[in-house]
Every structure is written in C-alpha cells, then in structure tokens.
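Just one chain follows, in the form predicted alone, and it is written as structure tokens.
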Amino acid sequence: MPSKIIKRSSKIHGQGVFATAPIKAGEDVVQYKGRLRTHAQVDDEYGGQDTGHTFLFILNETYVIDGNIGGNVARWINHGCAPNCKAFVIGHESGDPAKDKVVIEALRDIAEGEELTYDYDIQIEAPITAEERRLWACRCGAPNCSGTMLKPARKSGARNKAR
C-alpha cells in the first residue's frame, strides 16, 4: 500500500490521521500494526484504566494488536460517526489467528487534506455510565455524533472490533 497519509493534529481528538493524496473508495489505506499480545496480557498490563484513549485493537478471539508497541501511523485514526474508512479484520488463509491482520479501507473518495476516521465499533454488555461517557467521548462533529465511542454490545453474538 503506497502511503497517502500523514499524522497530525487533529481537531477531533488531538491527533489525527489525514490524506496527503486522494483516496479512492475500496482503495486499502492502511494496515494497523503493534505487538501482538493475547487478550490476558493486555487486560494485564491495561485493565482498569479507563482513560478513553486506546490503541489496541482486538484481532480475533485471542489475540489483540497493541499499538502502543510497535504501532505505525493507523494507530491515530480517529473514531467518527460519520465515518470515510472501516477496519477490516482479515484471516490468514493458514487459519492461525497469530496470522490476522487489520487493514484500513477507504469507505467512499477522500479528498487530499481530509482526515481520515472508523467507527471504533466499542460494543460493551452493562449499561453506559455518564462517566464513560465522558471519558469516552466523540468529537467526530458529524450531524449524526452520537456523543461516544461507546455502544451497548448486539445480542447476535458478534464481538468488539476496537478495544
């Protein structure tokens, strides 16, 4: 993937992730990368501190990608509402989950200078408190914000894609 994004600051959380080129709709962006490290080592090593501010991403049932070890650029791809890209989990053809990856799609065209934003998809299972509402809230600024990162979780079984 040729890069067409930079980090800098970003109005939406502080820092942010921005096209430096156009990028078409489908067109791969980026790939999250970070150690890889099992769900217990994170919840380890994190558990409690519930800062609204994370770089981990959960790969599959067990394994998460630790951005702040070894992360690259897609680690500062802020959450929004109204988002231009998603986060696609991708297994390896091997069906080794330590073999997964995470890549970062472009949703529609986004245009050079625009920054470039996921749903964090945050899915948890009791209700959202007002504090974690406001540790964990959206500055997306879109018509539609919702005012959190944070989701109840869906009853069909499926699991958080961020963490």
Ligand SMILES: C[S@@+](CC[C@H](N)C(=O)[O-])C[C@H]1O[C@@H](n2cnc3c(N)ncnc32)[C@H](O)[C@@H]1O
Given for the second form:
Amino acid sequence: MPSKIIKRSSKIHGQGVFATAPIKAGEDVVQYKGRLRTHAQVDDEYGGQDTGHTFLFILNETYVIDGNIGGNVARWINHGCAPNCKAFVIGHESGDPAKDKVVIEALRDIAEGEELTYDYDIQIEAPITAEERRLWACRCGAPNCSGTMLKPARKSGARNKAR
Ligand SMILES: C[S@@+](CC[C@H](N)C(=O)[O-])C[C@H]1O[C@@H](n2cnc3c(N)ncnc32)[C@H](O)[C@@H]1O
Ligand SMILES: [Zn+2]
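Okay, that is the form predicted alone; can I get the form predicted in complex with the named molecule now?
Up next: the whole complex, starting with the chain shown before.
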C-alpha cells in the first residue's frame, strides 16, 4: 500500500488526513494500526472518560485496536456522514481474532487535496442522551450530516469505539 496520504490540520476537527495524489475507488488506502488490546483492557483504561474523542477501533468481539499506542496516520482520519472511504475488518484465514486487521478503502475516486473520511459507525445503547449528542457532535459539513457520530447499537460491522 504506497502512501498517498498526509496528516494536517482539518476544518472538520483538529488534525485530519488528506490525499497527496489521486486515489482510485476501491483502492486500499491505509491499514489502521495500534496496539491490540482486549475490550476489558481498554474499558479499564478509558472507560468513564466520555470526552467525545477516541483513537479506538473495534476489531472484533475479542480485540480493540488502540491507536493511542503505536498508532499510525490512519488514526487521524475524521468521521464523515458522506464519507469517501470505508473501514473494513479483514478476518484472518486462520480464524485467529488477533490476526484480523482493519483496512481503510476508498469508496469513490478521491482527488489530490481532499480530506479522507469514513463512517465511524460508533454504536451506543439507546437512549442516546443530550449530553452524549453534544460530546459526539458531528461537524463533517456534509449536506446530509446527521449532527452526531453516534448510532443506536446494532451487532455487526467495522466501527470505532466510543469509550
Ligand atoms: C480518531 S480521532 C481523529 C483525529 C482528530 N481530528 C484529532 O485531531 O485528534 C477521532 C476524534 O476526532 C474528532 N472527530 C472526528 N470526526 C469528527 C467529526 N466529523 N466531527 C467532529 N469531531 C470529529 C472526535 O473527537 C473523534 O472522537
Ligand atoms: Zn456529519
């Protein structure tokens, strides 16, 4: 996966990731890296800190990728309600959940200079409170922006972890 991306200041939030060259629809852009930790480990460390900020990606039912430790540029990609990328969990052929990985792929052609986004699909148990909506407000700027990065809990799918 040759790097066609760079981290820099974003209008959506803090730092974001931008294309430094055209990226084709369907191209693998970057792997989401970080320390492999269990849900219990990240809940112990970050649980209760509802800050509206996360560098955690749910890999599968056993593991979370903690981008705070050994994370790469992928952890700076912002959420978007009309995303140009999608995060996929690639299950390892051995069935070992520790060997699964997350790859961010382009959903459409992306021009040089465009900010990359994907749907974090952060799921929390309903009801979503007003305070949670405030903390997790979305500022992606898309015409269809839902105003929040949160969604009512479902079961499957690649997603970031709120806390
Ligand atoms: C993985 S970090 C992305 C990098 C982040 N921009 C930064 O500078 O730390 C995820 C956090 O960025 C912020 N963020 C990402 N997308 C956002 C959006 N569409 N609207 C508002 N904040 C966003 C939220 O605080 C979110 O928890
Ligand atoms: Zn939005």
